[in-house]
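Presented below, as structure tokens, is a lone chain in the form predicted alone.
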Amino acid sequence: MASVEVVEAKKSYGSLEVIHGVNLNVADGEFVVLVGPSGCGKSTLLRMIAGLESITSGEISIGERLVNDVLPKDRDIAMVFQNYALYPHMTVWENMAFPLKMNGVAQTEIDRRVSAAAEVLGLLPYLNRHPRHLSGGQRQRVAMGRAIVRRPKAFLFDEPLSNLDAKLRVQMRTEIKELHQRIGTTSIYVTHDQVEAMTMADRIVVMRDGIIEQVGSPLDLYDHPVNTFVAAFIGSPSINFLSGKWDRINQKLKLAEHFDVDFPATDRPSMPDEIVYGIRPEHLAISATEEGIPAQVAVVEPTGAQTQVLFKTTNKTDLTAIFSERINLNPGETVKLVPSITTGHFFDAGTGARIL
């Protein structure tokens, strides 16, 4: 195992920058994320670390070697890809044994590393199948059983559940956090999707247009977004947001939904006159008085264990609220919101920065 450090990367496809000068480091057995919109650079970054795409500028290092110009074969990793990438005229096993073979292992190591791999993965009883004959989750232990062979010093993922359904996506999140908990290998893991890097990752790093937006774990860009970009992308519902006036003789948020918010800090910072207010749909509660945000019920959506409203305010504006009690709400319905003070988030309309 190694860490891995990227240190002011850049690539350009000519005059085109598509990464400005990135810095990052992962440490030693850690479970990095990499998220973002679609084009973020989030997988350029990834296969540069791979060395499948050049560096324009800047280093990386995979432990205590640079790799800028090492081959990817030379790197000692392991990437794991979408499309799985088997070999369909193999079994399982001369899958999951190719690469030792290809690197002069001796036989009775193969063997053992390969039977070694598929016990943890469940693979057992499936070695002397083919490809084709296996579902796609079990498509993908195979692949991810072909890199744990090998004890690299880093596994690369580049969106490996993006070709599963929707209830193997969640099983098979499972099983690579549990993986990695087992064998405790440096694993960087990219993903669009946000609900996969908030379950599996000990850090996330949320990308877009090339630069990195924020690091930090799940729970720490939940509830501390550096911008209104970061907020809107990690949660899902996504985040409610509200424009505002800052009042400076009452000191309070003055929304355009006819309510006002106290700022909850006893030492305000210098506030703009134009204020984003954002607010996770669990802190959103329906009043008890007829104090609150008016807002008419548009769609109700039971899950079970929660239930879903989207509201639509005076202002025409969406608002997203999760209750976990059973409420008897209809299309139409005319309530009153509050939200709780002390877990919203106050952002710059300007800017998009996060005041508090």
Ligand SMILES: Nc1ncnc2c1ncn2[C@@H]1O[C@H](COP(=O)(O)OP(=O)(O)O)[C@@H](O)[C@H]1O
Given for the second form:
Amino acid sequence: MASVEVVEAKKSYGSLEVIHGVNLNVADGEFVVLVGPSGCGKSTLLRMIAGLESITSGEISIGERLVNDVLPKDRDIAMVFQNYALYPHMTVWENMAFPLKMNGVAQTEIDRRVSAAAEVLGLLPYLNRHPRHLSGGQRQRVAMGRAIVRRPKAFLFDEPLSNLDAKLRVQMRTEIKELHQRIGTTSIYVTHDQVEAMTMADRIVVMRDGIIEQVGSPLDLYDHPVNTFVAAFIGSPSINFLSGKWDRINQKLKLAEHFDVDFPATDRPSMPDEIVYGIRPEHLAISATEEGIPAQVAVVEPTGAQTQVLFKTTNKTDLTAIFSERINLNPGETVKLVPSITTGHFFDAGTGARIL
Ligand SMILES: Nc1ncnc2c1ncn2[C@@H]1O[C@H](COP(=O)(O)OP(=O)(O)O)[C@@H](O)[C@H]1O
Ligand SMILES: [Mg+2]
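Having seen the form predicted alone, could you now give me the structure of the form predicted in complex with the ligand?
Let's see the whole complex now, leading with the same chain.
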């Protein structure tokens, strides 16, 4: 196992720079997820770490060894892709043993490692099958097994679950997380799916357009997003945004005709005039008084455990609320909504940055 360190890494294709000086430290044994919209540079960064892409400038170290000029096969890492690329003519056992054979590992050692991996992955009943006779999830496990037997310093995953159906994805993400808890190998996992990132990561790295927007634990990012991009990207259903004006005389944020909120901290920085107020769906409540943001019920979606309601404000802003208690609301009805917590998120409307 090993730490992975990326310092000021850049990548250009011709004159087009797609990774703009990224810094990232992954601790030994950590599970880090790179997440961001399609095209933001997740795969490129992962491939730079793997050595499958050259880096234009900067430094990459694995286990404190500078690997800029080390070939991928000598970096001692294992990649797991979404198209698991198993050999169709080989059995499960042979697929897992193959990389060891290629590296000249002794047969007894191959047997030991393949058996151990098959046991960990629940593949013992399938060792003599060919990939075409396996389910998608089983194939994914064989691909993982092929990576595990090499005892790499780190695993690099590029959207390994995106070919699977929804139910299997949920199951496999739990399996991968459990596997990581058991074997503890440093892992860097790429996905565009923020739920996958939230549920699997020790730390999440949110990327946009070739830069890192924020790094933190899942709940850090959820509770303290540094800007509107991260706030909107993390969380499902998404955070609500309301435009408000800072009232300098009363020192409050005006959100509706008869509704304003206080800035959460006593030490108020200089406030911009235009503010975006972010409030999570579970932090909206129906006002018990006449005070609040007037909102008309558009759609009511009960799921049993919770009820999700889409509202429209008078200026046609969509607001989503999640109620854990049973509520009785009908489309067309108008209520007043208030934040159920003392603080929401305050962002500068001009820059999108969080106001602290
Ligand atoms: N071989 C390449 N040549 C030119 N541009 C590329 C190449 N590979 C990736 N890119 C560009 O780099 C950017 C990042 O791509 P990628 O890392 O695949 O994004 P992601 O994995 O986050 O979806 C995209 O704009 C993509 O078009
Ligand atoms: Mg990609």
